[in-house]
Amino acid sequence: MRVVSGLPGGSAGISQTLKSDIARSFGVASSTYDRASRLQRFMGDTMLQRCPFVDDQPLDARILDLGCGTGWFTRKFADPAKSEGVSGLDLSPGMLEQARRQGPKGVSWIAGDAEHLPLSDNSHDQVFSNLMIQWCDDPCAVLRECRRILRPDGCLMMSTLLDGTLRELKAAWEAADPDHQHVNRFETGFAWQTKVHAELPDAVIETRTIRLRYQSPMALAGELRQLGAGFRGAGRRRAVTAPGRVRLMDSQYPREPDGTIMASYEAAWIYWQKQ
């Protein structure tokens, strides 16, 4: 039995020659991605309550979905009249072929890497990034690239996860099979501060804890599935599973009184504009 254990995140753990394998995986999940994410909809759904674009958003001004992923959030930019300036940008080519698929005429579909980002200085008024820069091997060169491309007074939203994201899963897995990892890392919330203001001195950083209801510890590992969000770290097995080894971490992960479990996410967002 296969279990995937993960989510969008884990930074600490992911290496440059593993953005094929990102990729791909997202790709493989693009079709069942929407239906799965709500946790993604939520984060995104916050920062959109701030954001200066989406009911008022100028016909000239150009915005970017950085890991927009199948475009859900990039469509809430996409007005019929004002999408020529948008665009959306993934790692992941079946993502991408997602978006085009059900977004609308006139938006931009681009591939390209976080860390190296195929677009001029002070081209962008608004770069918007839900959940994708913990995927990233180097997030400090991700913050240095959304400044060089945002035009003075120029606006960046980013979410992410950190450390304590899943630590039911995490504590469960660890009882059942200590000698491997099956839940990505997470920056420690203060390596995550040091990190964004060393690039962006004034931004604003906000966190939280969200928790979620799940069936069981296998629905939660089906969600994860379903969003392409498997472990990559170093210390993953690389055989299937066992049963046994499977059965034991749902019986260490703790239940609420109904039989259900809850899942914990640390959750983190920045706040920037550029002077």
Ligand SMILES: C[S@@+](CC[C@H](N)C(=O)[O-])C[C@H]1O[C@@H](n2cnc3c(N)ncnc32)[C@H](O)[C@@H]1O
Second form
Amino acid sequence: MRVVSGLPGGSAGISQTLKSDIARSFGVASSTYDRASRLQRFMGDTMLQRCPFVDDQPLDARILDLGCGTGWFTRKFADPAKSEGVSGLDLSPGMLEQARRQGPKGVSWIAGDAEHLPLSDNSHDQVFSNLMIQWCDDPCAVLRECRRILRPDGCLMMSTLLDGTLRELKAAWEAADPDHQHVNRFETGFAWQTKVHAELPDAVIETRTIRLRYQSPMALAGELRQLGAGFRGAGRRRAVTAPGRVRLMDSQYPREPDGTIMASYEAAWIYWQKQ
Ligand SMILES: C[S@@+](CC[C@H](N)C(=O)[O-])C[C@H]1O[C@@H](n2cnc3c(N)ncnc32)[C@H](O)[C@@H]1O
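Any chance you could show the form predicted in complex with the ligand after that form predicted on its own?
To see the whole picture, the full complex is given below, headed by that same chain.
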């Protein structure tokens, strides 16, 4: 198993501090991530059903799992007999360490930034990227990098979340703590489509609303924490939010008849083949 280091020194948009913050919080969550990632599993599995490389991978295929996290999906490509061409790349050293521990042998685990891939032009047959790009400040740079490293006929499969994701939680926090942001911002569907079609004109985009049930708003917040997906942007409270505000947020969150809550996720997938 090789660990390759390719983390760049600078970044085009999002500040390096924020990127290191993202890397650190995913690293802290690396041991709890797999048990909390039901949305991530569903979205990745949706792409895998379309992927020709899972059951029928040519011996020399080169596959990149971009933003691989703990390597859950990387391992789906890494048949022990032919895992040499499989790589998982992530910004977070903690996530990569967790992925490396679980193996299998032969996979390359690469520390790097999706906006500046440390990989050669025309070098890959498949880029698979599940719920990574929404963490990037410059999604167009990520799409260009994917296009650059794919060989002719190579395929990109990518998923993300759009505006409207966690709208119930956002509205509850806006009522309870109007001067601070508590929920990540996501691209609008229109902005996402414009960016994707500017970089990959013939890409197919699919969208769907996914609703997940939780016991309470605190259970939802706990899951986000276990995923390392808490809010990290400017505008967040620097100090711990007062218990009274948390209770107010809880009381503002809409309940189902049985007392549980639903959280909405606006899911989007793109599928593209390089000509
Ligand atoms: C929600 S997790 C998804 C992990 C994995 N793809 C899965 O489906 O379980 C997002 C991952 O993207 C990584 N990430 C965030 N920004 C990144 C960037 N600019 N370059 C590479 N990885 C990044 C995070 O460290 C994290 O592991």
